[in-house]
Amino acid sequence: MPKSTTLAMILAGSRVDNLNVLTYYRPKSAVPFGGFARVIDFALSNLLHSGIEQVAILSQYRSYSLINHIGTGAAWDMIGRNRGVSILPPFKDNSDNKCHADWYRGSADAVYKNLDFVQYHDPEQILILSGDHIYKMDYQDMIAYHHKKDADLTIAFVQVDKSKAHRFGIAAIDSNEDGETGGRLLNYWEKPESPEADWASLTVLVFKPEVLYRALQENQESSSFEFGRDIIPQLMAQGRKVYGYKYTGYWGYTGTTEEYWQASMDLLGENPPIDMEAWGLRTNMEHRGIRDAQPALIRDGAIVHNSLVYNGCIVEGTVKNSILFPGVHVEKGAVVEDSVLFFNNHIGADCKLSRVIMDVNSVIGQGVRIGPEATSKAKVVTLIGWNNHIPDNMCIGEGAKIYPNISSEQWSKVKCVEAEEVLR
């Protein structure tokens, strides 16, 4: 087959514990955002504004929502002679070796079990890269810098508040070298109790083939297989050639339900962080039937402020700083604030929402409060799991967690929900 020049491998099989109820049948990358798109798809439409066609998405956790939206690769132009989106779940061969037939133990491991497909595609570069995380970057620009150093590895850095640099994969970058582009990494340390340096990984790296093959296989030894625990401090105790590569766009960490709600809030404002139709954001429109949806109805007396409401919507409350994706209908005399509704939610006549995230396919009864009481507004994200059936009146308190799936006996038995109370 002809040569393809970088092959990208997204890394989209992980659940996150702290997104909670949200993908507990899902992946992260698979979670619903902004109104009708998925996490996974700014990956993908950050590769195809890239020019980028040959795509694996690795997969593991509960595959089936990122199967179904996946499709074809057709939403993002992977489909051709010469291009297409390969998923790659775990798999079992006849290899003697137990490594070969298990579950992914870890990214880096995810990637050296399909050395096979990586190494049929002879790519001259090969970029691996999280499908959980919401930005906009033209790859060929880290591409160009990453010939330009001639580096064995090239990773992609954002800088944060050090307050919370413990959290990600921390590098200090000689930018002596090529100032605000990027340098050489002088260290890098794996998610630091006491940060020394602010620039945090986006997971975005750029690897030499030949480094990259050996690399994965020397970690076959460890006990761990992750690229930031393990593959960079390897490379660089190596005294391979490291760089940093500095972005200074926008970039949307959905690591917990906070920094979930808090990206989501991003889309609203008369000058948006993310800015969807700027970015040339695609996503698969047959999933879900999107494509089919009607336009949203907004009845007489409703009040629509500062929100996204996609086709398919029924407005008959009010709806403020929010966003509503398909199938979502507001009861007259409800009220949505600060919250995001996922597809086909029902809330009912005289319900109060405020900062709630709403999984998919739950009827809300009427006069249901679900936050602060009285007109005071939420601090914190409350969560409710999908097909929920919640009765008329019940009050949940700000912070719970509603589990997918309670049933209707369960349910007959509460009287109300506690502030930061779980109900599973």
The other form holds:
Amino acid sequence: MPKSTTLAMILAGSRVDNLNVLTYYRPKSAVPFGGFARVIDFALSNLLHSGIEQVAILSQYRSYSLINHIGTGAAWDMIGRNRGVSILPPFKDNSDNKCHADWYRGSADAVYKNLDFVQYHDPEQILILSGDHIYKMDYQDMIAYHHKKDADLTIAFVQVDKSKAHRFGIAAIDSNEDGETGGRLLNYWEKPESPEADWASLTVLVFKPEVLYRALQENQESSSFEFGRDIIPQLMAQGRKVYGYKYTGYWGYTGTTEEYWQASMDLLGENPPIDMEAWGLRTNMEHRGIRDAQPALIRDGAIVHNSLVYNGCIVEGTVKNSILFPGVHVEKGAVVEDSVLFFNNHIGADCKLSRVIMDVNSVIGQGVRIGPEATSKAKVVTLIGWNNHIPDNMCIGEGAKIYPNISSEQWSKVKCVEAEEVLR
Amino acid sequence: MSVKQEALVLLLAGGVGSRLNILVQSRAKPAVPFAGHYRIIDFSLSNVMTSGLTKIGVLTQYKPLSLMRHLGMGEAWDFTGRSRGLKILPPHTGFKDSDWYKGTADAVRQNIDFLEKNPADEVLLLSGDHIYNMDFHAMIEYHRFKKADVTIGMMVVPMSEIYQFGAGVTDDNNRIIDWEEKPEHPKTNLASMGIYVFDYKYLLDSLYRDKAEVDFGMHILPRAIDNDNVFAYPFYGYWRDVGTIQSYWEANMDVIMRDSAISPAAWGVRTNIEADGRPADRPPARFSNSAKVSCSMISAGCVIRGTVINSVLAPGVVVEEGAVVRDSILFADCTVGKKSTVDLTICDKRVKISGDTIVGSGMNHDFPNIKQPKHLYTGITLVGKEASIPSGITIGRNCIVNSKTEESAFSTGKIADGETV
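Target state, the form predicted in complex with the partner chain; input state, the form predicted on its own:
All chains and molecules follow, beginning with the one already shown.
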């Protein structure tokens, strides 16, 4: 059996403050998504379907949830004689070298600190991915393009609205060369204030190993250690052969709670942009015991419209345009709209939820309103952190943020939570 | 570390269950799907798991492939580990005994090697045919307390049903003093659930004694009751034999009833969701804007655009817009086309019903199936695995559409009540 020639490294270390209470206890890549899965499952499933069998995951922030989720890697067929997934946490060693002393200082530093691991595998190319994005891609096509161009580095780009381009790594790609497929990078700007182009980096990079090793070594002299901010500009400046590979499919960026909500809504509708079945999304069915959840019970009088409901749910009330993870119970008279409810939330009778993202394990008392008053639809997301017991008849205004684990003593002192208020 | 030998479990899963008709055409009764993504045998296996028993042999005989795939190594029920294990025990040929199992006791006798290699204080004998939740650990404690040779799980059933069971008469001490196997004129309404705890040595002695004794209910137990200590262990919870189409349908309906006595979730029932050779990571059930669902169980991977009332849908069922599914049980990956109606029907896996078709039509529930009047007589229509029903067809009550029936097999637009295709 031939040895895998590609080593994939998933950058899953970061917390991302913008996701706020959802990433208090887990890295962004382990945030639940799609009614049963996790964000990182999209990258892992892409690897599975691309036949890439050696995978490492660089994890630093609150790794537990992620380690738990990856398990043996069997869910993505990453276990076997020549297949494997390794989680690479930060580590100490006894060298005097200052760079080996401590935490990962950035994505590039994380890979640098694990160069022993990388070189041991002696790959023909190294694929660096972010674990945070929702997309479906065959990396082999991109790797083939990388080889065809004999590139030092090939980066995947997707066209975005120019008004949003300032948040991403942006490239000008020479479209004379290969048109729709890609072309040489003419210029690259990391998060430019006034963007001159609209191709945004998906943080999918294919490196020639020697080029990567050298770039990481050189980068150690710097004070910043990121692929986007440092490594790509460095290789551009050196005149290396850096190519852009154009991706035209769906790309869900979940950097903020609004974006996370929008990507979730993209799962709904008659022809959803994200089709988990067609994409062959795989997740770890052992995680949180989702494989053991009994099929959903839809009771007499329930209304479920344009929604995803996973096994383990009980619906007695109304659910519209929403996503229910396993173990959500919506009682009679409750109305859940435009919302994403993570595992094991209990929504009491006659509650009204509009555009709510609720982390796991909360109990919402009867008659609780979360979102705008009366019948109007919420325009911004309200966030509920995990393990909250919200008392009966509480009102929580649109855009409020409830931190995880608010004590019942503290809740007893709260009359209502104003719009945009942060309860911590 | 010294641990008391725990009971060895033998699960008899070889029965044909022929009254389940085409549902057992390609699988043994214990492997028949139940309540969405479960199979009947999951209930027994989960009882074994939650009772803390970890060594189990499963005796197979009839069409075991589907069952063996489902059992795997037993991981789903936590039977893998250093001191744990699930062994499948198929019939085998020996120097002299090359026959198929002649009865329950014969089946165990032919696997006496397995018993001898796994010494224990007790042997728990089960069948994989029933839907119930029971703590076997408590039963084994009771068996030890009574210093019994055999303890039989028993429960009170209506007098009218006792003819299907072994029936026992007990004294004040719960000792069984009389036994009737499937009595026509019963003296008691205390029925055997087919759950036995045997003293290990007593079982071996009984099996070695006389090879002509091939059945527990017919031979071994009556003799034991006459000569030794046999006790009844009373059980009071939900227990159901799902051996007929009617009882199978009723038990499924019990699952979706509010405040139902049967709850796979509360009972901690586990299943092997991977067994069909299809990855189990089906996305959540998708409900469209036109979906109307009530009193139903909906599994992952379903797509609901039509109406579903009082029904149990296994993973991957698609109900198109304008379609109505009522009082029915649909196995995995069935599709119901636009404006079709499925009423009081059980569809095996991957049945394809085109648009504008009615399965289960009319009010003639009492006209039994002509070929199988004892299987179908309450109005339920059966559609076999991978059958395709074309558009514009009306199928009546108590009908059977055989497995893999193709659209071309429907020469007329109407299948009358009691017909078989």
